[in-house]
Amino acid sequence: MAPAVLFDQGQIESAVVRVGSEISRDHPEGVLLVAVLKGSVMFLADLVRAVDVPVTVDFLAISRFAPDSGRVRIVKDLEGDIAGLDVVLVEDIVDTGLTATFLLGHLRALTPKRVRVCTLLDRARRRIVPVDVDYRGFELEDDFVLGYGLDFQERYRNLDRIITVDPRPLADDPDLHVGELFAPERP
């Protein structure tokens, strides 16, 4: 399967500026984003700009996925106290909410006035833990998506859209659509 076009830059821009504008409706006082690395990172910047109140940003990273027991860790905490303030957990994608539920829990025992999440792609047909998404760029089936943050093996993250790829043959070539999906385009 050729790479296909999900969402392009356009339809990525009016997704944040939409959801930027909730959270700006939600928070008047000013909001905390929390951004999950290193998929988010995209989406934060461009969220940020589209927060029209008073907006400050803090980082958490987790490792992967422990083999056979599903649990995670926190790699990188957040920086500041988050205790009485609104929080927005900003993800780039929420699938099965194990990672959501986990990252809702440490925030929740830092005692900020409240916690919301918000993600650029929400597939909740994969849910295996109820995660209630407050804010949500864009519904998503079971394609695999690559682009606007989302890597494999640390590739495509750079791309300016969200393309869905068979993951198959990116195991054996994690650089196979690196030509086509990077070259310049020709006038």
Contents of the next structure:
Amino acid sequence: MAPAVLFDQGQIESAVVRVGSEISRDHPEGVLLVAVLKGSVMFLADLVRAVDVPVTVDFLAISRFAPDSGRVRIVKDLEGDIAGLDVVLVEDIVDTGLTATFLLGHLRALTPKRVRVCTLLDRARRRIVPVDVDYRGFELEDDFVLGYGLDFQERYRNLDRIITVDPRPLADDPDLHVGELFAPERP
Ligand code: 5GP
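Switch from the form predicted on its own, shown above, to the form predicted in complex with ligand 5GP and output its structure.
And the full complex, kicking off with our chain again.
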């Protein structure tokens, strides 16, 4: 399966503007956006500029013990105190829901006023644990996606669009699509 564009720059921009206005509408007094490194960095950078209420940002970084294991470890914690604040957790993709559930538990233990969940991509059909997603950019089917922050072994995050790709050949050669995707005549 050749890489194919799923969401182009224009579609991503419209989704980010819509989600930004939904977050602004729900937080007239201001909001803290907590982004999960590294996949949600591109989304956060655009989202923060689409929010028109007072906004601050902080970051969490995690590492997974194994895919889909639900065992997640925090390798970089928040810098600020979130007690009493309105927080939105910003994810790249909620898939099984295991990561978001773990992170919500972590954040709620820090006694914010409220934590809502925002994700660029929501693949609800793969859910193992339910997650209440308050803000979503796009719904996804089964396709594996790359770009706009989403990686395969750290590659492809810098694509300006979201593509679907067969991940199996990438396991043997993670750079397989780098040449064609970043060439001037690109899919
Ligand atoms: P969950 O705990 O919800 O299953 O995991 C979400 C994480 O899995 C995302 O933050 C992302 O790192 C990874 N992930 C899930 N689906 C995809 C996908 O289609 N493409 C990429 N690049 N990562 C994915």
